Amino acid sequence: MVIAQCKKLIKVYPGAQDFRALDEVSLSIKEGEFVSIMGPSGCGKSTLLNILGLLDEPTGGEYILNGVPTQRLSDARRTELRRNEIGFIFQSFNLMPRLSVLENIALPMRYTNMPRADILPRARELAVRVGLEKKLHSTPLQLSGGQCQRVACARSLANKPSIILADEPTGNLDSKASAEILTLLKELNDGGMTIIMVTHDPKIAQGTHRIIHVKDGKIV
């Protein structure tokens, strides 16, 4: 089953000279795939990831997420679809510094209809899943970079998404922590999770099922 499909996506940033960040990009991601996107800085890979994550809209073309055409959706429907279908992992972790590990993982669930009594037990279960059962009450400032990214991985799973989008998830980590995060992502993928990852590291990309190379806004 195809879970994410792009048909001739175009993204133009207007200016004195319009910049075409994406130039008729077409691709399909199947359920259960672990795909990496690679390319030089400014090639359009982050723009593509933002459109896949419904954080940005294309200028032209079509994006279908889990069977839902996303063009012409209302802002409220896009927000709902993003919250329910997509988990995000960012290079800079994007954790709330004053919240504990448990509270950071629980945060996305607090914006859903999940019963309040179920939120912390699920957050605890996800913390255990990523190996942080002994750090539940620590804050991000008390954690290593690798541990912070584990929190981010757990948080991305909070609302049981269909797909995880990871933007340079090892970019701020040393080689040992990078390998650990890649292993964790592989374990999530082995459990059936679809993952799309932007990375600049060929060694990290080689650990995925498929590598998509982007250059000058095109898939090459």
The other form holds:
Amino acid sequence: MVIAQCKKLIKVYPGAQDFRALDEVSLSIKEGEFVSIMGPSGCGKSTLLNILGLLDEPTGGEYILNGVPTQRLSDARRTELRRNEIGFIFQSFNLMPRLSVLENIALPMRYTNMPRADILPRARELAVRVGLEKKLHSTPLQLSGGQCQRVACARSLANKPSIILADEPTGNLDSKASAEILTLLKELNDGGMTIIMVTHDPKIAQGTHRIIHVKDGKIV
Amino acid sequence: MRLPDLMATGWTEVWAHKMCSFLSFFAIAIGIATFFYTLSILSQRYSRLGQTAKVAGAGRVETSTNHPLSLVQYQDLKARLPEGSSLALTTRNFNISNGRWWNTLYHRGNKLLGGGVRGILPSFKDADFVYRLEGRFINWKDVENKHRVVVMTVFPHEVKKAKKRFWWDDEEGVQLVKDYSAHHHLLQQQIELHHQTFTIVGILHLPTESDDVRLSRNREDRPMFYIPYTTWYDLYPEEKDTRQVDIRVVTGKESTAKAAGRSLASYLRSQFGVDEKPEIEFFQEKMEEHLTQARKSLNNMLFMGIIAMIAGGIGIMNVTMAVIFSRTKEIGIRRAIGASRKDILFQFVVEAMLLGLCGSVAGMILGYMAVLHLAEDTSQMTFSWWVVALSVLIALVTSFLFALYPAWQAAKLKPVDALKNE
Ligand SMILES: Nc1ncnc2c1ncn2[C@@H]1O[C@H](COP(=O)(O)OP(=O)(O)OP(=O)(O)O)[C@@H](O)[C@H]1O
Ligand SMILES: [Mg+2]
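Complement to the form predicted alone: the form predicted together with its partner chain:
What follows is the whole complex; the chain from before opens it.
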């Protein structure tokens, strides 16, 4: 079953000289797939991922997520979809520096109408799943990069998304921590999670089902 | 996000930006202090004026004449007034003071100085009677028979040192009577007024200055000795400066006050000739003057309060803008993990309102202290819940309004753009 489908996606950044960051990109991702996106810097990988994650809107083309065409959706509907269907992992972790590990993991659930009493137990479960049961009350500043990224992984799972989007999740990590994160992602994928990951590292990309090469806004 | 979560987040952030928050909090606090002060004084003044009007009596009309009225004239005038009116005649106040040896007051050989003597009728009791009476009051028999009886005022124990108000005031003497009356049982004792012996038949215990709701001009500023109206003329034969009589009518109904005023004026003219041009004072008009005056000064203070609140609001706006600017990335992250525009909007609005709430609490403490130290009359200060509630409401509404625009700007940000911010 196709979970995410793009048809002729175009993204133009307006400016003195309009810049076409995505040029008719068509792509479809099946449920349970672990896909990596590779390409030179500035080729449009992040742009593509942001559109897939509903953080940005394409200038043209279609994007269907879980059977829902996303063009012309209101911001509220896009937010709802993003909240329930998508988990993000960023290169720079993007955790809340003042919140504890537990609260960081719980944060996406705070934006749902899940019963309040269920939030922290689930956050704890997720922390255990990524191996951070001993760091529940530390803040991100007290964690290593690898540990931060594991918090981010747990957070991305909070609302049981149907797809995880990871933009260079190992970009800020050494090889050991990178391998750990990759193992974690693979485990999630083995559990049925669809994952799209941008990476510069061919070794990491090799561990995935499919590698999509992008160049100058086009899939090659 | 639910309110408790929003509040918790807001609180963490307010705490994290202490200095920044403190400044806008302070601005709000000053505004609220001004409001609180104004509202407290306002509510106090209104409730007090209400009490003043109540003890003064409804349909109260006052005037004075230089022709002492006889008891026959009294009855005559009373018959012309609206049904059920009270008519009180009171002679002018004669001061007992050091300078006038013949007014010296003796009690058991103790020479007491200071105080005043007035002749009154039993109807004196019908208005402005704020005293606690011990013994009995002057009655008609006393008046008809020119009894040598006196009802004297006693100041409450806590009276401060008497202020010297007029050149004839004998500061020391006033204090002497006050102290003396506080420490001696005076009821049924003999005292000497103008070489005449009087019996003290009643003591009028004055309320404390702050509990005395009468208009200040109707209060005793020195010990008073009230004797029968008729007896007074034995003591002080009609001379130029002993002739003035204060006339007070209380009809009991505001609607009949004007009619009473007209009857009063025409009666005085009919008795004492066309030269008699009595100045008729309607108490209601006096009260209204007081109210407008109170309103005027309060409007000025409220205006200052509004200015302070606007300053506070701009402070809130500035802080919210600065906070949003420094937390654009955070907004992006929150949007990425599922926060809606509304969530972002509420987050910053709630944060600002928390500041406003703290500011209002601090402001009320500040305002309370201002009331205690600046207000001329704090005794009646009752901190009504509505003043507190209104102050909090004003602070919340101000912070809400001023935070709305920056928060809306934050909510409008595109998630990608916000995320790119470092
Ligand atoms: N907001 C923007 N306005 C204008 N141009 C932009 C904007 N965002 C990205 N671009 C341009 O679009 C192109 C693609 O950017 P993108 O961030 O997708 O690259 P990337 O493939 O993720 O690169 P990297 O591997 O360095 O992260 C770049 O050439 C960039 O300059
Ligand atoms: Mg990128």
